[in-house]
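First, one chain by itself: the form predicted on its own, in structure tokens.
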Amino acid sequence: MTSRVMQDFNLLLPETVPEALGLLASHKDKATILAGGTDLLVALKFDYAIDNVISLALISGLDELAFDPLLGLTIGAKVTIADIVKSEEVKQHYPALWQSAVIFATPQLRNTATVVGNILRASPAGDCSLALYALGGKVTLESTSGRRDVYLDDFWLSYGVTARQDDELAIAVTVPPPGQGQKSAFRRMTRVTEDLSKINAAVCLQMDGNKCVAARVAMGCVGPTLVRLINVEKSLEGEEITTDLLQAISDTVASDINPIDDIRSSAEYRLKVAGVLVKRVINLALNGGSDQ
């Protein structure tokens, strides 16, 4: 229970995407989108105030979760974290995303929170966002002027700020099809399972036998946004992944991150464990999801 009173707002219920886009065009920065609402409703009980809340509840066609071997994975704006957990295709082809969804908060929140909402939150602790960052996803944004795609590499501008404009609706996120020999994994450290991450990491490796052809390595809670560990990626690419290489990578991770002290952890702790976590998540990917 809470004694806080929710801020007043106008609840708008469009029935189609064009209707929602028209409302966004009219209200712009005086409107926000409600899909799962797990962050928005909490914010409204504190210091966040907005005149208009545009709900997606009555709009059909935004809950598509579809995998195509040639086109990849499409995750609509209303697809929940629970939908990801239940998908055998996600579990098989995108294990990093599935692993990040399985440990996401509580069952109640997984049934409500959306994947796209997790991306739009632009939190450096976003677990599903981090997995998608490693996998290389892109966000489709639509306004009355048309559609555009923004890759996650360019989407998070700063803490809580994205490339989405006020009049744009995030329609879906798309993940490219897995390449031959692709392996991915996600792992985090936290106080309790239901809590936000103290630090998290995700990798996507393109392997040719024991040799790494290409790599995307991402980390959260170590900067104002989720970050790619470019030097780690360069160290992996073109190399056979050995115990010695992983130890060398582990020893250098701290030089690529800039964590802070906050309520969940200290910068000192994050610096100490970051390299170990990266080594573990690479091993997890190589071993098909097993720590052994």
Ligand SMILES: Cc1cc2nc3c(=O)[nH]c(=O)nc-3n(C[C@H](O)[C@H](O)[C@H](O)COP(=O)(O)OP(=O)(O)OC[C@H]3O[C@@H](n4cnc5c(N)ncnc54)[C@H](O)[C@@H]3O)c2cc1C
Second form
Amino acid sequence: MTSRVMQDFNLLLPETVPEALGLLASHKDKATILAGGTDLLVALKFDYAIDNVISLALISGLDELAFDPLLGLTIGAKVTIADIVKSEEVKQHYPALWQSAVIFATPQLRNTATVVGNILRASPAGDCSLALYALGGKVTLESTSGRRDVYLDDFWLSYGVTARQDDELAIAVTVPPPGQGQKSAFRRMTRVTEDLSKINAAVCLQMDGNKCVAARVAMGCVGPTLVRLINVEKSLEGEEITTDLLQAISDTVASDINPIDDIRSSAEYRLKVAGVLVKRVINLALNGGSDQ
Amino acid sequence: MGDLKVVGKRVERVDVRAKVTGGALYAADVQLAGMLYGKIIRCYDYAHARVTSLDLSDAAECKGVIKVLGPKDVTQREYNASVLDMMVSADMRGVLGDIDDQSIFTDHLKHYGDAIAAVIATSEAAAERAAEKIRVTYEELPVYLTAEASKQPDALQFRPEKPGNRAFELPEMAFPGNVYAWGEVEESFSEADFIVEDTFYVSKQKQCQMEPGSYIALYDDQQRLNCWTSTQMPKLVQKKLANLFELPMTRVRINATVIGGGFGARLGMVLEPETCALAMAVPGRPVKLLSPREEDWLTSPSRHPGKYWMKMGFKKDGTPVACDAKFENYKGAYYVDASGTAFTTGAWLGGMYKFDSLRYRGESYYTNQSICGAFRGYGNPQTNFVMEQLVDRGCTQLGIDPIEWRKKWHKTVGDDGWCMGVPYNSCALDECLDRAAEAIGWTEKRAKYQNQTGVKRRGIGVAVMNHTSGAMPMLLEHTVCDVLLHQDATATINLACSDMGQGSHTTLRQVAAEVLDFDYDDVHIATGNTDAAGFDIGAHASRTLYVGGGAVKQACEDVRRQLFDRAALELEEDAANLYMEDKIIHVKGASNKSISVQTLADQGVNNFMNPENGELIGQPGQIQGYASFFPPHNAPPFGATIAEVEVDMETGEVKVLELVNAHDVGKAIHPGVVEGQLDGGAQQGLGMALTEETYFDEKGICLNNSFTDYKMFGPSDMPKMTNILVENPDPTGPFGAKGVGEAGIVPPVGATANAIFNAIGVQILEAPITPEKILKALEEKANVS
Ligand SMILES: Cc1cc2nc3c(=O)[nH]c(=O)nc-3n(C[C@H](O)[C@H](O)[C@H](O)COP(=O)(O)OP(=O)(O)OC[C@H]3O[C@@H](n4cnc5c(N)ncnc54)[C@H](O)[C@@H]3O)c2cc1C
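Now show me the form predicted together with the ligand; what you just gave was the form predicted on its own.
Zooming out: every chain and molecule, the one shown earlier first.
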């Protein structure tokens, strides 16, 4: 049951990244990183035990949201969902990410929650995470012993578990520059507008005219982690995207996923609508506004 | 009635500034010197269990702990948190079979979150930490979540006096055959050309008031029990606590704090008994008890869920010949409102249409769910979901327009109302239906939405309702009001009516100002202290303006009468020959003969002697008005909602596009307040129809006792909405007003369900109508055809 009383912990407020890394190196699994806190505080209410909280609040330099046509998009660890919504470049070059941010929670939450926090939470429902997964993002992790990049394909190991080591700080997530014919989109289904997804989907297609050259299709809430729909991707690649193809694909999605019953929906329903969702998100990517 | 100066105007609400600036003082904000904090230990492992051992010793040793209390350390008296037993005569209480079956702490735990023991400590943190140190062992008992399960012959019995776990059925003595009925149902059905029939499920909706339970109690130096609470019913809670702790009423004082929403969740007692029991254990020290949302969810009542079977018979021309119904509700762990809701659910059914015969059975069964009790509408939303869907099924088979059918067959003036033998005295439902239909374009849309084929299909549906203003004659309705006229000709109105946010203190003040012929700002509504205020039954049954307003009106008329009597003496005129304007009493036709209200009020208080002649100047005595008001009727409000929806045939998702609510409100004392009630009601009605339900797993563990997974309509889910206020004054209401507090929630439930039916051609029998259920129903339909 939840508590009304905030538990005691040491609040650590490093002012630089190296300082933060030092703290992580000494506290290891006895430290929890606090970004926007929108997941962490909910966990705390339910008595999630923590000893030391390392807040990112005072660290400067982690709030970079930068687009470079050659390098792609860099999203620093303190970039909020609201920052994404405000970015014209994200809206133009990475519609999937922008769409996943626009529908995210409420203004208060968007102003607080971070994109990197969404990824590190490793929820199978994470909206921005899903968009970034389809867009081919990778996470930059840093510790006192150096830096490494991990593609999101390899990042979520199981429910709530990531490839991050205890002493690592996620510095940023980066997304490759959009190819010439890149089209992307995100869509989700919820019980009411402000909600976590009951099922969500994101696509990133490399198009050559009507022909799909490469595809990344990802889905959430259909397994312990976000998943790629490999069979769907294969069916799309090298093909011209027609209504018939989309119908055929939407009929096969169920074979790529393994949903369960939970409080937000049922396995049965998710299996039924997954194909519809994929069809619609592809249409959304190709046609912009219209999603039928 | 002449020109109204204050009534009917959109004056500033009395509470608005404090609420939007954060100045409003809720119980949680109240800080008293030497405050202690309570924490109740609840069982979150089982929904049904017996405590086999309880060890409080480690908790007692914790830092900051003042006292630890187990079941034996508090009063052993049982109670019933509901107040229904105080609203009926002792005889009727016996007939209904209401029982006291709750105790402060228990070793027979009957629902997830039931209370075992408590800690009192110097801080909330210390209390919580100590609570974790309490050691309990349990014997797990079988869990019954539905009436169907708990009525099984081998089921464990919740209460010896309620065999078969049936907490309530309509009692034979008041309802022969255990039914609320008229006519001969079987005979009438035999005259029907066709019959529609189904079993529905209505959900366990929660009030979701903003303020979670917060209480303070202090057993003070005068051995008086003081309780700070945002109850809807200060005077009844005062009496209930007096009974429970065996104190005279004069030694119990309720400080009614600002209410952060009620909707029935604070009707009667919630955690007042527990808080007071803690305070009695530490005399002289105030004890505060604050519930997190998740706990508030489990300890305050919800709407009654359950199975609702109904059957209707029609003739080919549409004549409704018979209606038969049975509502078996899942009462939850304790009795609470077992009798009230089981009855009224049928009363609203009986009050709606002119069936030749009607028969209703209402039964409440104990279950291991959290308790149910009062919730805005009190059985009416449940009936609306079922009755209105069946009527539309009938209309579809008849090929009759649902609005035309309703206009022809709804009850109206002269027909028996929801309470048989009390005929309706006003009804403007036809006008509500006509204006709503016109506002939304019913006829065109209804025609347009036939034979759709696309993925997104639209539908439009209607529902109507009758409700009440106060529960007379079923329950006692009574409010006492004192009006104190100050010497500067302003007035303080003293009464115990609460304002849960519905705006009643604003509208009561308007009524007072209008009757006194004062400005709105010349009147203050004083509430909050049961030491000072006379009796009031409390805010329930949409009655505060109707009954409380009736009391205010009568008490203010008493002031007026005294003013006129005194003016008559001063002016040496017949009182009948006087009139008042702008606080001056004039003699009709003699413009130079007048006296001001201020002079009369001042002379009454400062009744000096003229030193020259030794005579008193003016009439002595401060003027006070008084009323002990029992309303003559229940001024039934009527209402209609038309909903337009769009259903996604591939996903089952429903988008509510538009809602038009047209309500017969008698007279809108404050149109903005009425609109607020209709808006808020619609938000909850849509939630009941589409998203809101409390879920339990098979062991009875509640899965969504918080806003994370209990989903209400938020601002961006709300449709375009129009409220039409039809003002057809009720002959008995103050300035013709009827109650509007509950009406708004009711017809959006049925109208939404009917709009979905209109869009997809299938009825969903279980609330809430989720996309999951819609897709399943569409699939079943496809398989059949
Ligand atoms: C009301 C409400 C609505 C919500 N709606 C949505 C929604 O619509 N869609 C959605 O996807 N989510 C939603 N969420 C979940 C949550 O807001 C998101 O997951 C959010 O992006 C988390 O970011 P944060 O900055 O608040 O993370 P925090 O709570 O600060 O951290 C989350 C986790 O990540 C770790 N972490 C954070 N930053 C770093 C870092 N730089 N390096 C290493 N570890 C790190 C933390 O230690 C923690 O374990 C909602 C939450 C609430 C309370």
